[in-house]
Each structure stands twice: as structure tokens, then as C-alpha cells.
Amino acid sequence: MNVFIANIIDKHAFLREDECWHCYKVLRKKIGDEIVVIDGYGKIFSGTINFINEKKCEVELIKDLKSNELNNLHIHLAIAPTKQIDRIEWMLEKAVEIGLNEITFLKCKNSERVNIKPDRIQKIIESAVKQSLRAFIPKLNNLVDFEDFIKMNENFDNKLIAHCFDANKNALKLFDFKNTKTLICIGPEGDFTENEVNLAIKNNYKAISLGNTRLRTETAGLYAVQAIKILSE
């Protein structure tokens, strides 16, 4: 079943213009065809097309499919983008399918990439949402300096940072992730600096271990999201 992002009003949905073009010109959908629509904020319906062209598509809603996502779990991944951006894009696609809720890209002392293309990243996120039949579109935040990000006062039940230094670190299984809002920070390919880790600890972050092997940045990010998701259920 094809999934599209739409503005849902009462018993009707109106596809975004880019979604209309894809629905009409690429997939060749026509009046009477059944599709699935989401609003990105938790609503998901099946419905039939009652008007369509390349700029407008109206859908009459038939059935509320209900989202099966754990709305009481929020996973926020803050990660430094890799030099080869396709590795992070791959990671992000899989993390969204698993259940990532929010992502922030970090500019760290050892970062090899200090820019991203938000429009491209947003498309990857939305594609993964539709592929996995999610009703919520994860929030994409702007690239931000690590020090500025770490000092933000947003409330989280768990604030975690993964690093490779020899130090006391907690295993993820020791944390309670059920019904929580969790933030986890993953560093660049050269890892966080000691000063960055110490700054995080001073701002109430807990240092965590992701196992006994050294992981690539994108592997660490995906590992963390999947582990938190499993441990929350």
C-alpha cells in the first residue's frame, strides 16, 4: 500500500504538492484508487482518491488505521555527521524505521564534516517513515556546535554520551528507558575530545558504553537507537 503525507481535515486528506506529483505522475494513481495517508503528527488513515492531478489530490478517508508507535517513548539522537555523508544517511534511514523521534547534527572539535543538506536529509526521513508505516515524522534540527548544544536546558529523563576513553561508563541495560525521553550523543570519527566529554558530564550527562568493540560513528548511532528501543519494550 502506498503511503503519502497529507493535511488531514475531518474526513478528507489533501496531499502535499510534491506528493501529488509523485502519486499522479510516477505511480499513475487515479480516482477510486486506495492509498494510505499520514499527517506526520500521529494520524494515519486509508482512503480513496476522489480528485487528482499533478498539483492537487483529495482523498476521502475510509478507515483510521491507528498508530502502533510508543508515543510515551522519545529517542533524540545527537550525532556528528561523517565525512562520507552517505554513511550517516544510511544510518538515519534505518534509525527512523526502528523508531527514532528526533535528530540533531553536532559540530565537534574533531568533526570532518561541518555542513549538511537539510532538504535532502528531510526527504530521507520522510521516505523511511512511509516505508515503515509510521505516523510520526521525526524532528530534524539544525547543525549546532557541541558546546552550545550540551548547555541547552531541555528536560530529559536520560542524557547520555558515548565515548572511547578509558573511564567509568555505564551499560545501556542499567537505564530505565520505558516511558522516557532520552537523549544520546555520538561523536565524530575521531571521537569527542576529553574536554567535550567533561563538559557533558558537568551538564548532567551520563557516560555510556556501547560494548567492547570500537564502532564507527554511524554504527554507534544505529546501535544506540536500536538498543534503547528494545530496552524500552
Contents of the next structure:
2 protein chains.
Amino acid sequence: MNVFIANIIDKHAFLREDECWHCYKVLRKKIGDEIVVIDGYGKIFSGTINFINEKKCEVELIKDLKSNELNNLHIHLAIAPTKQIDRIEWMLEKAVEIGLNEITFLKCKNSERVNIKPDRIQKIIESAVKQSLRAFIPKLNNLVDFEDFIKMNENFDNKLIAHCFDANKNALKLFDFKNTKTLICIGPEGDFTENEVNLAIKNNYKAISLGNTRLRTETAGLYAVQAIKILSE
Amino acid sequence: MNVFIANIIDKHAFLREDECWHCYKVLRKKIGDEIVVIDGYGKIFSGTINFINEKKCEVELIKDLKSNELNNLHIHLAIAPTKQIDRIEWMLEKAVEIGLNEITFLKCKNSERVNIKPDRIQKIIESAVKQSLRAFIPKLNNLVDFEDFIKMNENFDNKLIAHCFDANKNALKLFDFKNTKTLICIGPEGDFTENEVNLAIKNNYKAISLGNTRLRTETAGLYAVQAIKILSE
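Having displayed the form predicted alone, please output the structure of the form predicted together with a further copy of the same chain.
Entire complex below, previous chain first.
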């Protein structure tokens, strides 16, 4: 079933303008066709199209499909974008399918890439949300300097940082992730510097280990998100 | 540190011929340079080059780096290749980095792709092994009909099958994966048929759930491998 992003008001949904184009022009949907709509904030319904053209599409809602994201886990991934941007894009698609809730891109000392295309990233996020029948659209934050990010005083149950050099590191399975707000930071290809890790630890981050093999940046990001998801269940 | 595949005999390693070419011609290594060698069966050493040309390279071993794969977990993934082969290749790279031990490609009723290029897949596997500093090269099996595969009488501690339709399914966290030999089957884009799932269950497979979102084939494969790895620790 095709899924579209919409404003949902009472018993009706109004597709976002770019979604109308896709629904009408690309998928050639017409009045009476059944589609699924999400608002990105937790609502998901099936319904039938009442009105459609390339700029406007109104849907009469039939059935509340209920969001499948019932627990209160919130996973925020902060990661340095990879030199080859397609690697991080693939990771993001998968992480969103699995249940990522928020992403921030980091500019670190060893970063080889210091820019991203937010519009393109947002499209990848929304496409993965629809693919996986999620009702929530993860939040995409602006690219930010690691040091500024680490000093932000937002409240988390767990603040974690993964790095590759020898040091005391905690196994992920020792944390309690159930119904938590958890932040995990993953460094660039050249890893975080020791200064960056020390700064994080001063700011109440815990260093963690992601298993016994050497993971690429994007594999580490996806592994961390999955591990937190699995261990929270 | 660059990693190469080699025959390891006593205190010496002899690089595989294609690895000699890469080492000598591409990376321009010379006598006295230090490299890492693996035999693909669990040995991993650092050493210095004694002799090198484009067809032969001998290494004197210095230090046993010991395999980081200490536990006896064996994960065998059997998966239908995706229509877009790059999706399954990306998954495989990540799964090998994380710790996959064996892979079989399946030909199912709903398969949209019924061929793979074993040479290309083998290269992806070996590249991921070296990237992640693993000492074992996962085994790549021939593409096989699902029905033939499911009837094979190989011994596993856990035989699992993931599918999307409503039925009794077991949560992964309820299994014991520690030091087990575990097989997990993932279907094609159109999912396994009910007949296929029933056949598996008749052959002592257990149906499992991979969480509450709808996953693409390649995401499901990677998710399953990671979940088994994490839950085995």
C-alpha cells in the first residue's frame, strides 16, 4: 500500500503538495483509491481519496492503523558524515527503517566531509519512513561543530560516545535502554581525537565499545542504533 | 595497517597471487615494510616483507595479533538476493564487518533475481574481512532453491525464518545464541510464500519477528545478523 505524508485533521487528511504530485502524476491515483497517510508525528490511517489534482489531495480516513512505535525509546544518532556521502545515506535509510528518532551530523577534528545536503537527506528519511510504515518522521538537525554539540545541555538518560583507541569502554548490554532518551556519537573515518573523547567524558558521556571487529563509520552508526533498539526490547 | 590474505606456514606467510599484485603494484610495498596477514581460517599476524614482486610476496611474521573472534558463535545467513544487487552487496559488506560466518543465496517463489556473481561477492566479502581486521573469511555457498535448502539436514542449534504475514512469531531475544550455530532465512522483496514458511516449520525452523517496523530484505538480513551477534554476547 502506498504511504503519503499529510496534514491530518479530524476525519480528513490533506496531502503535502509534493506528495500530491507524486500521488497524482507518478502513481496516477484517482478518486476512490485507498492509500495510507501519516502525519509524521505518530498518526497513521488508511483512507480513500475524495479529491485529487497535482496540487491538492483530500482523503477521507477509514481506519486508524495505530503507530507500531509504542514504547518511549528515543534514539538520537550524532555522526560525522563519511567522505563518500552515499555510505552515510545508506546507513541513514536503514537506521530510519529500524527506528532512529533523531539525527545530527557532526563536524569533527578529523572530518573529511564538512557539508551535507539537508534537502536530500530529508528525502531519504521520509522515503524510509514510508517504506517501513513508521508514523513518526525522525528529526534532522543542522550540521554542528562537535565541541559545540557536546557542550549542549540537553537532557538524556544515556549519552554515549564510541571510539577506536584503547581505553576503558562499557559494553552496550550493560545499559538500560528501555523507555530512555539515548544519544550516541560516532566519529569520522579518522576517529575522534583523544581531546574530543575527553571533552565528551567531562560532559558526562560514557565511552562504549561496539564489539570486537573494526567497523567503518557508517557500519558503527547503524550497529549502534540497532543494538540500542534490540537491547531496549 | 594494510591487511593481506596469505598462506601461513610456521613463521612465514606467502601472499595469494592477486594479493601480491595489489601489495606490490597498487600499494607499492617494498622489502622491510610491515603489513598484516590473515589466512582466513583464524590466523592473523603482523610481519615484515622479505621478498616481493607482482607474483610472489614472502613475509616474516613478527607478532601474533590473535583473532578477536573468540567465541564460538556461527551465524549463517540464507537470503534471497534483491532485485537491485547493490542493496544486497552493501548488506553483505556490513554483515561481514559485524561478524557473519556463512552466507547462502536463496531462490524463492517470489524471487525477482535468481542469479549472483560469486566472484564479485567473494571480493566484497574479503574486502570487508580485511577492513574489519577479522581473521576468518566467511564461507560463500552456491545459490540454491529454497525448497532444497530447507530440506538439507545440516545440524544447527537454531534454525530461524523471518516473514511478514500474521502468524505466531518468536521474539529473537527469547533464544539462546551464546556459542551456537544459528541459521536465519530472509525472503525476497515479495516475502516467502505461506507454503515456503510452512515447509520450513515442518523442517524444525522457528518463525521469528524482526521488530515492529516493515523492513526491506537487505535491512532485515543485516538486522538479523546484528541482533544474533548482540544477543550472543
